[in-house]
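First comes one chain, alone, set out as structure tokens in the form predicted alone.
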Amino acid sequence: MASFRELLAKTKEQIREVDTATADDLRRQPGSVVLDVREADEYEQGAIPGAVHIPRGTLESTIENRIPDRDALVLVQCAGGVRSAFAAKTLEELGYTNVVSMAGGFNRWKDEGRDWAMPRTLSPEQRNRYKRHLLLPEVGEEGQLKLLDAKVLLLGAGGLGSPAALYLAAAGVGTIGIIDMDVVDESNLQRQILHNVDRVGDRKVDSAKKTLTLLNPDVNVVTHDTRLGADNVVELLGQYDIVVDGADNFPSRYLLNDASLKTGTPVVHGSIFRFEGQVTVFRPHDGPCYRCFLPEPPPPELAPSCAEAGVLGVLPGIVGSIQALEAIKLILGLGDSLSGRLMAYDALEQSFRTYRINRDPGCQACSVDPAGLVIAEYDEHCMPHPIQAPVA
């Protein structure tokens, strides 16, 4: 039976192992990845700035969503050179080939005085808070980082809004904006499930506001009182990663349409009417854009509102909350995105069907060069404009 003294030297036999000199040098190459399999605790006292954090004891259930490239120059370092060492070698079992083990660790790296810094982390109540994302390996405390560094803009805190903005914040979204000029009727309660009776009269965005606030005291919610129009989208636009359009008019999608192409702010459009639901990413010029969904407005008499039609009390918030995973999706570069593809919900057959979209190479909003896009006010029968400035 061997020792561990014997074990590790025969693991060490069997890798390949750099100083620390070395390790500097290769870390520095283009597509490597410096892999820490330290404890937290260890961790948050120190560590190579860009390393990949994942303990030893979860290497083998995570590395694959971590660093997906078997390919990939894999610089593996720990405290003192031990684990990492066993570590090189899981990873070569699991199809690595291209795997290192810095002796010395990160210890030796630190006296040397290479470069390092202390990671930013989550609190321990965050921690506690976001736990069930971070026993995903897909999330982890990386993902939810970005989560809290992220910034989305809800245009409309109604029914589409109200459960985007709740399972936004709930996953921890760190700064939502809320773009509404209207004020809660007793008539929205029905599905706006942002407010209550107590708020019937006050500003939709600040009853809003204290809804979310209360939900997660991490985000910062960030209220715009004002109407989306031709002189604020592209300013509102351009402070924000991406919008969740809970708009209920064609003139607002045309404009939001025009002015994500200018500033390159990808869209996660839904719609509701009656019984049926519809959600679409639109991520500007990779993909269709809603001009190439859309080139021209039904008639009036042919999508009326559903102040006129009626919806389904619950169907805007399963509509909404599927808005609000894909753009979850857009921040953590997850999965696929509905880019591309509409999703079409029928609840009274309870049946999900999608649909290809293609991008209109003739499109008169995507097509041209964003620096020729004219922003315009579109009237309430959204009749066409000319989007391209005139070429002198």
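Because the structure is a prediction, the values reported are computed rather than measured. So that the term is clear: the rigid core is the largest set of C-alpha atoms that superpose within 1.5 Å between two forms. Residue numbers count along the first chain shown, from 1. First, how it differs from the form predicted in complex with the partner chain.
- Taking 2 Å as the criterion, residue 368 does not count as shifted between these two forms: its C-alpha moves by less than this amount when the rigid core is aligned.
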Second form
Amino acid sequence: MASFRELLAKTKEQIREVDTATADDLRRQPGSVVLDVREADEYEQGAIPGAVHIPRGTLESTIENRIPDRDALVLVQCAGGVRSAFAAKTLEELGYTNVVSMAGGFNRWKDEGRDWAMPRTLSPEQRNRYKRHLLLPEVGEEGQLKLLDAKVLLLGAGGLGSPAALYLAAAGVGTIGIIDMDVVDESNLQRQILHNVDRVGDRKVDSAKKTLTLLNPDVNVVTHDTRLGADNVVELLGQYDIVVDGADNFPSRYLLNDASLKTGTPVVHGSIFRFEGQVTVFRPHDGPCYRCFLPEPPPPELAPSCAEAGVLGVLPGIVGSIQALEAIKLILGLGDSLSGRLMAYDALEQSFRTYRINRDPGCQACSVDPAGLVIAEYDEHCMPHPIQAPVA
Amino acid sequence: MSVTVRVPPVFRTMTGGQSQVTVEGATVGGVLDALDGAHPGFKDKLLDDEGKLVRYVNLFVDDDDVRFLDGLATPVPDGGTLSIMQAVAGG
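For comparison with the form predicted alone, please write out the form predicted in complex with the partner chain.
Once more the chain from above appears, this time first in line as the rest of the complex follows.
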């Protein structure tokens, strides 16, 4: 039977070890990953910036999700270089081809004055609140911190904005902006689940803020009690990472599209009418834009609003929830977004169908230099504004 | 050449409430002729005064938008599906 010393010596013969100076060079190579295998309490006292933290006890079960590329250069470190040696051997057994263990560990690293920082971690309350997220290796603490850092603007606190805001707040999206200039009316309550009878007559943004703060005090709800207009859209979008479009008219949607092309802000689009809904994601200049999909809006007589033609109350709940999901996927970089695909929901038939939508190389909005796009109010025809001549 | 046409809820008054109907046709234009013959009103909604597809309705042959194929001349395979999608803006 081998003693600990014999086992360690034998393990070190089977792996590659590097000193801290070499490790410091290696971690700057593109594609390399620092893997910290210490316990959580050690990690929280200080760590190498950007390190992936997996305590050695859960290494085998989680490594494939956290570092899926088996050919990546993985630089393993612990406190002194012992646990990282055993971890490196394990990784090689799991098929990782380019693994090194850092001799001397984090203690020597820190003593030598190399770069380290206090890692951001969740509070015990947050760890409990977001436990079901933390259990998903695809989200984990790192993903939850991304959600807490994210800033999402909701265009409208109505049918679509209500479920989207509730789910984004529950998920811990740290900053939620809401733009809406309406007040709560009793006829809204059939579907706008952010509001309630006590709030009738209140500004929708205030009602929304109350509901969301009660649901999750972690969330900073920023209210914009104004109409989205050419005078404020670019500045507003510049403050957020993603927009969830729950507008109730075509001109606002075209205005949003043009501004998003200027600011590079992805738009999670949702729209509903009576018994049907459509969802997609517009990633500026990286997929179709709203005008590629819909060069012109239907004439008003063919496109009555929900206020005129009605909408089934549950429908925005389904479409708005899918928008929240797409926004969260964008924040986490998870899965396949709906960019380039239109998902059409038919509540009567109870079906989802997905169609391919293309970027139009001749699009009057996204094929032109965004600096030249004119942001101005649209009338009901929403025709593109003439392009500004480039400033000489 | 039998083609399934998927009709969005807004146009179902023209099909007596049916969400899909089967017509004959080998191109998008041919399918629309047959559809309008069986259920009058579709061409009025989908084509402009010059007989071109309006720009606020998307037609998909199976998964693909015909605006990026050959428009009304786009072939529709036997057994294929033509889906009509009118943009909506409610929120």
